[in-house]
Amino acid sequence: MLRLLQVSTPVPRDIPLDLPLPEWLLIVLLVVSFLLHIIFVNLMLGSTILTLWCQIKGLKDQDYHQLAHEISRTITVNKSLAVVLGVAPLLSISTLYATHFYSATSLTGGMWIAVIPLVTIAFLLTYLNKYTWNILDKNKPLSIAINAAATALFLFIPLIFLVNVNLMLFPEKWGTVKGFFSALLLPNVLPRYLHFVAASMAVTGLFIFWYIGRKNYPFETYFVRLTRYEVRKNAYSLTLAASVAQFIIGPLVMMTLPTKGFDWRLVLVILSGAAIALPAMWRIWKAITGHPDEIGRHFGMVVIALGITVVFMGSGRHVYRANALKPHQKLMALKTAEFQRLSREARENPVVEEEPVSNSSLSVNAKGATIFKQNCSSCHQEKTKLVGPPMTEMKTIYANDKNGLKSWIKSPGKKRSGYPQMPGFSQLSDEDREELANYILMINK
């Protein structure tokens, strides 16, 4: 199997330098952090869409006007935890898989480079619609305009991250991969990216539910025909909504991924994800359908039910990297033995330039022959061809015409196609030059 890999993939050589940390503990960082990471990402997304949603709804509604008010409140503080929080796991997938990120990162480099204005475009748009929001309190329309294009931006970046995480995972594709849009035809990644937003309604819709929740939050003060258990129930669905499709589109994922990453291990941490999802959402049904004063009885079960599930998810989402690019690292293991080995033996084997003295006579023109070595040794040997021609081939040409030599010294041209157009060496004296040429006139052929 590696050597029908190696025939059909391209195996860079690995960068052979020591690991800052032992491996499992960047593995343990790595999955930990992106968990974190995810669910700020998850809220800034599940956020904006639902603050879009109520803002549209809003304009024959002024409590659901008021709704997206509330939830937009949020979303720059989950996006400034969301970058933070980021920084662990891309320096911790960067230094676990750096061969491969970077291939990665190269086939898409012009969309992976365009996230920063994007980013940037959208952070700078959710300011905009959270801080003129009650100056465009009379231009809803505008102000739903700047939070929709705050919308699409959001949605847009992180299937960047998606498609570059994604086409890391595929050696096999680098040979045909011909950019962003390439890798985005990967029959996985449009499976993967529904999952990710389904992920992103549901952890916001638990979010909403608390924060409303809250006994601290004057909910009266703000809202006028909506209920509290309104707001909330309807958050909740939101969560069983999301969690439902992540159970149809879960399998989609699967089946659009290629065989070689997966194992018993990788079944198990999924279907153990599976089975402790499903309590949750059976509470989440029953808080829904039962007496409006229960509806939040269970919410901490169901919180850390969904959180197990998560990491669950996180950890088999590892796992499929780990035995997908196995037989890869194989091949770069060996390449990058191979390549070790070679440099080391060139350094104990160092090549031995060809020393251009070879006649004791020569010991008279003792000035040229350390010009010669200054400025021409880099280039010219005495009898074999290095990047020029050998010096005993010049003493044919130039044997009878010391002073021609001396003026292609100054000032070459190019003679032959063979060897490429030689450097002038105006900055040598004119003594200099008198020396230069009768050292290498002196040589024997």
Given for the second form:
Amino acid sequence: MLRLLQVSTPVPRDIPLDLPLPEWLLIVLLVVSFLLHIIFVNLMLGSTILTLWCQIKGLKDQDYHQLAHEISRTITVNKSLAVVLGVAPLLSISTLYATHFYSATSLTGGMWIAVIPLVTIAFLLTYLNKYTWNILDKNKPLSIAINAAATALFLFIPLIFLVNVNLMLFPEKWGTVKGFFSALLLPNVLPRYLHFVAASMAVTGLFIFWYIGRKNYPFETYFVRLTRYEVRKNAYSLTLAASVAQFIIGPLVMMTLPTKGFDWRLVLVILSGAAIALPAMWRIWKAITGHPDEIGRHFGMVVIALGITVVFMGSGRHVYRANALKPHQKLMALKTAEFQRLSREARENPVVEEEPVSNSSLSVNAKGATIFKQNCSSCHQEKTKLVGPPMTEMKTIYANDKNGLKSWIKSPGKKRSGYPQMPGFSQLSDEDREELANYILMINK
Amino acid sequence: MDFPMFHLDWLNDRFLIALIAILHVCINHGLAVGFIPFITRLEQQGVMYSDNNKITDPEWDTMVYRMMKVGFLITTSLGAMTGVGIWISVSVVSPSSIASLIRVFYWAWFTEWLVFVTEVILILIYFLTWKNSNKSLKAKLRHIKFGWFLSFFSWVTMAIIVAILGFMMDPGNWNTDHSLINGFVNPIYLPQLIFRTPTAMLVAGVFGYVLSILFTGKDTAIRIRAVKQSSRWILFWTPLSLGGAVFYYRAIPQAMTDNMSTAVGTLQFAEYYSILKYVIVAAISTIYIVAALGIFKPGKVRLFMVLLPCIMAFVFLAIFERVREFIRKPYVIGGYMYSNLLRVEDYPLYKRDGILKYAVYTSTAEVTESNKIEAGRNVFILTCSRCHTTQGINSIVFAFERMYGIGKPFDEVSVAAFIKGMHNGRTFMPEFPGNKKELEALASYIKNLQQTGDVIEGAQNEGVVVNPNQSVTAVMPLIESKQSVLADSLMNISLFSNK
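Just the form predicted alone so far, so send over the form predicted in complex with the partner chain.
What follows is the whole complex; the chain from before opens it.
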């Protein structure tokens, strides 16, 4: 088993160029920019799901219909930021883990490309939902169907990214994976996905809590029956429920991750992150069970604590990746150095290609023969038509017109049907064309 | 060599990139860089021509807002995604080149990203604050001022990106000097910018023209006004765009032959180059006619009359991109990496030992009599498949049948002889990198393709076979020879087997 696995684990060569920045700085940029990106992705997904849920409830309760509209309006900004903020982590991961990341995306290439149309369609659907809101007031099921389609897409697209960032960790699987759906079936993809969806709900809960709770938000002009407290309490409860769920999903993620990336540092980072979330969750619990006027009292502390948790989890995610890939990267470095040595050696001792000029009558003009072989013999033979006419025919035409032949070689005209256009050989020197013409006209008919 | 080979065997990998990139340029130029000033000008006119007691002409302002809405919806969805999409598609089709470029141009791209984020935020603000700004004259004027600021900013974004593009096109820099300054002093930079600026305005104007007809009723006073305004805008920018096109058109061969690619001297280039000339003339004249009609007989303009110039304007822009892309051949990174993704410096090694030996993913590590076709297929995937398909767009079978005659059975020896020397006559082609046996196997495979009509699925569907010579096992002897230095990595090998 041991040998089998090693035979099927590829060791590609790395890009033989230095990193543009110190590695630690790239890692910081990667982790920070990824977290910024993923928070807006969370908001995009969470808000779309909540909009859908409120829309369905809104069939019976006008206030929920209104709430759905309010939440959907925030998606325009959040989804645009999610896309543009995604570029920086993509750039950084392509720098730090070019081989691993691009190998994974190549292996799932069809679906990876599909990200472009799928996200575009999902965005257009959310626009459609937003800008036809009043028009479709009398046809709510259609409006819900549009948003359901957008939600389905937003739920599916993160899977594509997850499959790739997961597959890149396991070079030993690259030889066995056959396309996106087979990579999707690796055992740890699903738990990581659930982890992401729960995080989306938690983040969105906090966002709605803040958005609805702002002092200049004219809540009373929009809603009849719902109170600001009620909506905020629900949003807070969502965050709490999702955070509790993470305490079940989190260990599941840890258990399904292959052993190879584990060490004490990773465990420490993850446990610290989880520990910091606990006081925040306690505060949320106190807020939703406490006096309505004081629900927003410790919001700042809750956001900061959960923010730190996110940073710890994001760092843990990177620590696992770094651990998991380190042995493979070392092998790659070794291999790259060895390859560069071989390449240099071959460069310094080039193999001289044998150029047999068999026909003795032609060998008088050895230089012309070499030029002919290199530049012309792909299409022209001595006596028979290949792509272009044979040499014998050239001689018939140009026997007394060497300059005509030379200028034809430099820039040929199109002469007759049945032959493709000949490319010009203006890159040859005048002297070379002279030799070539001499050689062609020397041929025995 | 080092990456699984994603391959679209009908569409053609390069075509995928071109499709996404050209779509993006059209949206970026026509619906952002040129469109924002076009819209801001119209918004301003609403204020200028309204009654004194009003902030703006509400009917006019609503029309302009709806036009901007179209621009906003498209740029923030398809525009943004095709922008990221260029990267996504290049990274699967051409991973080694983009990975190399990123190592060198990290900061250039990072800067571009910062500018891009800012631009998106500004567009969001401009569009989403439109209706609120209609509440007071002061707010409206501030909104218009913001529109002009955004216009300027979009233009700066383009100016930076053109420099990055220019840099990547100019190969001397790669091997000598890795500085972005070269992008700005590159001989093709100014011609490109001078061409792109008015052309973006022109394309935006024609697109706005179409929208203004869509959003106004037939024979209404507002339509006549809108048509006249769009026409004036177009008439102003057309001569500048034409001048820029001529300037750029002349600069391409000069800059390129001086600098790099031999591809410019080829027939294929000459074909593109002359198509370009006709497209310029046809596009500019149809646009001019419709704009003139809009000024003198604005009541007579109908939607169908404007659609053709609109399509022509986008084609005009698209074909320039195609030409720009072609001139970099046979390289993907000038002087450093060929379009088959192999580095120039590694060629002697591949020619000596063959490429299969060093390919990480191949089902045959060397050519034998019994595996000739399969080995040829691997060679094809490694050395030809970035630009050629088996039977689809730019198919290898067609490339040879065009020379030897359609349907005429290939002669393996001639095919091999042609491939060996093709880079001399067809200078946009890289030299064949493999050894003699691989050349023969490739020729057999191409003949087999012609006979059987076989196709290739690509690594994204059929997966990859790891070359045992390039696996962990094969690195073992290397580790042992350097054991003292790399004792720790040997220990880590066990991590792979624990799994």
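What you are looking at is a predicted structure, and each value in this text was computed from that prediction instead of being measured. C-alpha atoms forming the largest set that superposes within 1.5 Å between two forms make up the rigid core. Numbering follows the first chain given and starts at 1.
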inquiry  = Core superposed first: is there a CA shift of 2 Å or greater at N375 between these two forms?
reply    = yes
message = Please determine whether the C-alpha atom of D18 is displaced by 2 Å or more between these two forms following superposition on the rigid core.
response = no
